[in-house]
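Next up: just one chain, as structure tokens, the form predicted alone.
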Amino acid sequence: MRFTNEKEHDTTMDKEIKRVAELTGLPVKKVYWLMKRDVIQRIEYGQPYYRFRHKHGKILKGTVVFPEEREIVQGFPKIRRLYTLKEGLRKYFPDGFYAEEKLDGYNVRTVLVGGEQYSLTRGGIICPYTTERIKRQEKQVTEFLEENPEKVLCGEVIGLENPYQEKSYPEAKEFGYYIFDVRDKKTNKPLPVEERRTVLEEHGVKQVPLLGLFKPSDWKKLLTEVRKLGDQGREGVVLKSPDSRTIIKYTSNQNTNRDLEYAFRFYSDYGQAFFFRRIVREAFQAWELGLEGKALEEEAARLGKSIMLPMVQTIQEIASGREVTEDFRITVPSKKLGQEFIRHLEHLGIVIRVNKIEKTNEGYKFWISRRYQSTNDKTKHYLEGGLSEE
């Protein structure tokens, strides 16, 4: 995989850019302008493709154009979040809605382009590891796309063997790909919920669990279900109108606590907005649950522990001369693919270290550490008596 910046541009790309313009409906001059501002990025992976790093007009972030194949894959729309169920359900789903489980992983769109299968991250980058793993492990996905090349399978990758979001589930401890949406490649129109679930079941493609069909008046029942998921270490729900046009997410306080506990371990590498939004979510859910007295104090104590304990652990480790890192592993069929994936992460600006490579029956297992630069450097600075700019 090779990322191209504006300085490397030459006339051989002019034809590609004209096709990008045709497929997106943008003027050619606008495409050049967007490339100069790094809104559009050219990447080579087998064939060149162009991804939108940011939203531009009606073109969503993560939209990908393959000029050689004259194909466009629309970005996945941003899903808004409800803070209160009672009023929100009545406002956005007056005629009822489906609730499906929201799995805690990373968003992947899998497509067939020019006979090749690719798995795209939310930002529109072909991930070599995820592409190969889904090809190898999820044969039903390949079969579905070969029969429906105009479709995009949108799903969540979960499991411990990935560098983006490590979360083990009983049904997919190491790696699993679960579909939550099927969209048209060109128009981005989604299949209705019932149709999508029926079609994918017929093809044997795994889907996110369905909790059922609800009415707005079922808000207490749904809130109870969300809390049960949280108690099981799961994330929450995605709510969808029957036609899949309206999609909203809602998560449990327990999961939000786990997010905060993880992020405060690397407190200086996550933006303040990340922390603040999650604390606000916790407050609204506690209010809608009607928590007060001892129950509210216990909820607040869990929140406080999620913030304080991981930060103190980080300070202790760095004070003792160690670095704080996120450690993960991947399993690949060849060393070459593993090394290609390492380069992919480095291109994304991720600072990593390969600790060990081991030959297994499945191929090669890579043990990798990700260094959170700001947290390590800033903590060391404070421990040495350094000043804060605030």
The other form holds:
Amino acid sequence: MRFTNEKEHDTTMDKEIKRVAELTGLPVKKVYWLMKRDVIQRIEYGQPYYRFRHKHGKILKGTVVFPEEREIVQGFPKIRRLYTLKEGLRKYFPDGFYAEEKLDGYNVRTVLVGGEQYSLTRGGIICPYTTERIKRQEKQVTEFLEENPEKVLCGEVIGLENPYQEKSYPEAKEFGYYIFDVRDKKTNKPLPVEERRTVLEEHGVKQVPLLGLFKPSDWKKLLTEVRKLGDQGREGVVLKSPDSRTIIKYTSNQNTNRDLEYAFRFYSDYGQAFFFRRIVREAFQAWELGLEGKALEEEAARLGKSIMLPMVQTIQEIASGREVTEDFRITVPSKKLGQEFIRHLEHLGIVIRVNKIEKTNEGYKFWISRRYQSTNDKTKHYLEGGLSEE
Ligand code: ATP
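Could the form predicted together with adenosine-5'-triphosphate be given as well, to go with the form predicted alone?
Below is the whole assembly, all chains and molecules, this chain first.
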């Protein structure tokens, strides 16, 4: 994989940029300007592709253009969040909605371009690891795309074996790919919920669990379902109008606590807004549930523990001379692919260390640690009696 900057322009690139302009509807000059500002980035992976690192006008972040194949794959849209169900459901889904489970992994769009299958991250990078793993493990995905090459399968990768979001599910301990949207590559138009579910089922493609069809007046029932999911260690729901045009998420406090617990281990590397938003979310859910007295105190204690305990653990670890790292593993068919993937992470600016490479029946298991620089450095500084500016 090769990342190219604007200085490396040549005539081939000029041709490519013309194609990017054609496919995005932007003037050629604008594409050059956006490349200069690093909004559009050129990457080579088998063939060159251009990705939008940020939203530009109507073009979504993560949109990818393959100039050689004259193909565009639109980015996956942002999903907004409800803080209160009772009023929100009435406002956004007066005629009812489908609730699907929100799986907690990472967003992957899988497409066929020029006969090659690629899996794109939310930001529009072809992930070599995810591409290979889905190709190897999810044959129905390939079959579906071969029959419908104009479509994008949008889904969540869950399980422990990935570098982005490790969370094990009983149905996918290590690696699973569950589809939640089928969109048109060019227009981004989604299939309506029922049609999508039927078509995917017919093709044997795995999809996110469906909780059912609800009315806004069912808000209490939905809240109970979300809390049940939370108790099972699951995240929450995504609500969709039957035509798939309105999509909104809502998640459980239990899951928010787990997020906080994880992130507070690396308290200085996560943005402060990350923490604050989650705390506010929890307050609204506690209010809408009508929690009072002991029940409210218990909810508050769980939140407090999710903040305090991981930070104290981090301080303890660093005080005893260890580093705090995020440890994960991947399984790849060849060492070469593993190394390629490590280079991919390094390009993203992630500091990693390979601890162990183990030969298994499926190929090679790489045991990797990610170092969170700021948390390690800052904690050490405070432990040595260093000052803070506040
Ligand atoms: P954004 O808010 O920009 O969508 P985010 O990283 O903040 O992104 P999340 O809070 O994780 O996203 O929620 C949105 C994501 O949830 C989607 O991008 C998708 O990857 C994931 N997701 C999981 N299950 C579903 C589902 N059933 N339907 C739609 N999206 C789902």
